[in-house]
Partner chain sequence: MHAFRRIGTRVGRLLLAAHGWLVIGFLLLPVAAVVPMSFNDLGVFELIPTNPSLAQYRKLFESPDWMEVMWRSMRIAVLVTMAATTLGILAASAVARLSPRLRAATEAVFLAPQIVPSVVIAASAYFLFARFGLVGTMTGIVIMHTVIAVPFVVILMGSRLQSLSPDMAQASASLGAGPLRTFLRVIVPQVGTAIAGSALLAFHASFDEVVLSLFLSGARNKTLPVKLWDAILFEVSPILPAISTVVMLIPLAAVLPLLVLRARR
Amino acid sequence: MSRSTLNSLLLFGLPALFIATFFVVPLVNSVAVSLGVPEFTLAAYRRLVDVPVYRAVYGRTLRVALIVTLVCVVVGYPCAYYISTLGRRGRIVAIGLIALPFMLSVLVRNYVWMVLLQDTGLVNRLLIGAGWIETPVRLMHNELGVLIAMANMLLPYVIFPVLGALLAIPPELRTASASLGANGARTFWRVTLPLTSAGTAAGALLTFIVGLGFYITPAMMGGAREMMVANLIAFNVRDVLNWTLAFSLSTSLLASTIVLYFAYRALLPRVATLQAI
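Can you show how this chain looks by itself in the form predicted in complex with the partner chain?
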């Protein structure tokens, strides 16, 4: 063994051991518990399918993640497109502004949405003040509140990859399309959109993956009935101590995350990367 290989192994050993012990081992153990090891049984998983309450939680989680992803793509794509048309300085400012909320605590961001969307919150007061409504509209403690806050937190996951894909398109392509007689709309549908589809798909997948695992937002913005899978896991661990059920839920969430993440990684080589901002 050469000295540099040995060095690499030593360098590698400490972090690898750490991640294996405190991340991989607990996860593997949780999967084992969900399967009833040392015996092997799928009873816990059968319950997930059979009990209507659990099916409803899965349905809601998928629906919320899917709607948020769609909203983020539809709203985020044109925003990224606009930023791509800006000059260098404007682009940097816009990117900085979009990244800024990441510095704000996740809890605080949810808290602000609670304050803005509650019955006596700013949004309702503005709507009543404008005379559009007479009694407050219920904007939180329901799925709508969860969706608004989640979209607020997940939009950058779409905007950044789409922006990267847009900026990677050589400007000559659009000029060529225009000089061949295509108008703006035709150039967009035939040149820009196809060239950014992989980047958009990657952003959408990432949004969906992250959206599936949301815990804080449904707990704060949703009502008692807006539980998502993550909340059901926490409930079973912290309140009722049902480990097999909690771990069958968490294993299903883990498995879908891993599968989707591999799909995301497979997409990456086809995503044109951002060369220069």
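Next up, the form predicted alone. The previous block was the form predicted in complex with the partner chain.
Since only the chain itself is given, any partners or molecules it might have are not part of what comes next.
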């Protein structure tokens, strides 16, 4: 065996071995357990459909992830657009401020939101002090608290892809649009928005997929009544030791993300067509 062949095997073989050991084998085992190997039964998957509680948890997970994604897109796009208009130094500062929370643990950030949103927290005290409310508003242990905390944590997943798409637009395109008589709104609608649609879609897809698997935030901000699929998986593994159902939940969640990914890939040609308009 030549030295170049050995180097190639080491270069590609070791990563392949790592992926096979820590990803492919556990994934195959997860699917096999969910199918009740060696009996090969779909009882666990039928239970996800037949039991109202599981349907409710799965529906809540999809709804929360979708709402959080929409909020992040609506809030994140203007933020990214504003950052793209800043000078180099201001842009670096803004990006640093957005990336700073990633240096903190998710657990710590959830505790911060608990301090802010509890009945005696800063938000309720400010609202009462301003005379807008007389009694504290319940902002925790419900879906609203989960949405607020998740949107805050997932917002950078939209801002950064959109910002990258905005910075990739040649400034000459906006100048040419203005020279042809288009105002700022028309230039944004016909030039900026189509050229950033791929980045926006990528950020939305990433936000939605990450939101589907959130565990700590629903547990801390929502409680047992706002359980999501990840919390239900942990409950079946830790409390009732129903590994088959837990693996069927995780496999169905993985299948949902795969379907979303291929749907996104199928929409890419349309995005490219939109960019060419």
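Positions refer to the first chain, counted from 1. This is a predicted model, so every value here is computed, not measured. For the two forms, the rigid core is made up of the largest set of C-alpha atoms that agree within 1.5 Å on superposition.
Core-based alignment between the two forms gives a C-alpha movement of 4.5 Å at P15.
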